[in-house]
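Encoded as structure tokens, the following chain is the form predicted on its own, with no partner shown.
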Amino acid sequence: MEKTIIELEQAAQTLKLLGDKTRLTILGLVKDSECCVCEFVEVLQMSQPSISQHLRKLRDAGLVKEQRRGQWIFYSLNREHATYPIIQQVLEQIPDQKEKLTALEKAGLRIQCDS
């Protein structure tokens, strides 16, 4: 794997964003799958406007991608971002968030869409 040098300012900005528990959890949730705002609301037990603010910061920094499907916007981790190696290392050190999505699915609250 080719090693790239990440600009210090960009690395600092990414680490600052990862320093927030909510944003770190969101990135953990989208590490392996896509999620929509309503799923984050259920998992994190936070208001939709609050979740949207966190997603806006992550999106503006380029750490997450969004894709509209009908009325839903799905978010996923941007694996092409220059600081993805940092994000990947951090996510490997925290508890896996998959069980939260599994619980959501069992409760019938996971959004199913046509891909």
Second form
There are 2 protein chains.
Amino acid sequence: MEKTIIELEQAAQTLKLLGDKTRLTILGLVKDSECCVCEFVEVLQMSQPSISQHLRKLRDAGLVKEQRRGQWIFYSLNREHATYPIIQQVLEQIPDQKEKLTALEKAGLRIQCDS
Amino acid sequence: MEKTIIELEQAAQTLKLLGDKTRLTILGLVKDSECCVCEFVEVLQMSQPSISQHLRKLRDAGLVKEQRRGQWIFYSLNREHATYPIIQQVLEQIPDQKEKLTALEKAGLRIQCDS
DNA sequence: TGCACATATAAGCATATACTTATATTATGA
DNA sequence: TCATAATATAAGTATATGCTTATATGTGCA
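Could you please show the structure of the form predicted in complex with the DNA, as a counterpart to the form predicted on its own just displayed?
In what comes next, the whole complex appears, and the chain from above leads the way.
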């Protein structure tokens, strides 16, 4: 496997974004499945504008992709990003966030959308 | 090899420290060999107080260790830190900083101290 | 067309961050 | 003991950050 070296400046930018509990959790959540804003709000127990602002930073940096489906906007991890290898490594070393989504599911709060 | 999971909060704290070009370079430098403050100043072309302040943050978080030898204080990577695996992975994915030290050496500015 | 929901954006504000300059601390060596 | 070198710390300041509340935008549906 070819090893790609990530420019220091770009690595620092990504690491700065990862260096926040909220954003790190968001990335941990989208690692496995895409999520919409209201799910983040529910899981993280934060205000909707605050979540939106964090998502915007992640999206502006290109770390996540957004896709509108009906009234929801789903966010997913951008695995094509130059710094994705860093994100991947980091996410492997922190607790899995999946259970938080299954808890949502049990509470009937998971958004299932196929429009 | 046992895989250790790093608490999200602690991971975020370390990532925040890594998310700065200066500190990321410093960690890249001490990855291979310990360095003293004046070497960082030379390599990074920044003021001494600024460097010292970055080093303090890294040391307060426990990411680096310091050791006085005569009038110099040498800094090295703390490989016992809980989040060291993250740091290690990140440093593997950015350009090696070693050449900057060899450049210093050629310029006769490397501190060699054995007191 | 109009209302409700999901989301984004704007503006304001308190705190954090990363420098600067000035000064203190510690060690060396004449 | 004094001057110098290496480093740390303090104080000041401009900018960045992450929230808040208020409002705008876009979609679905009666």
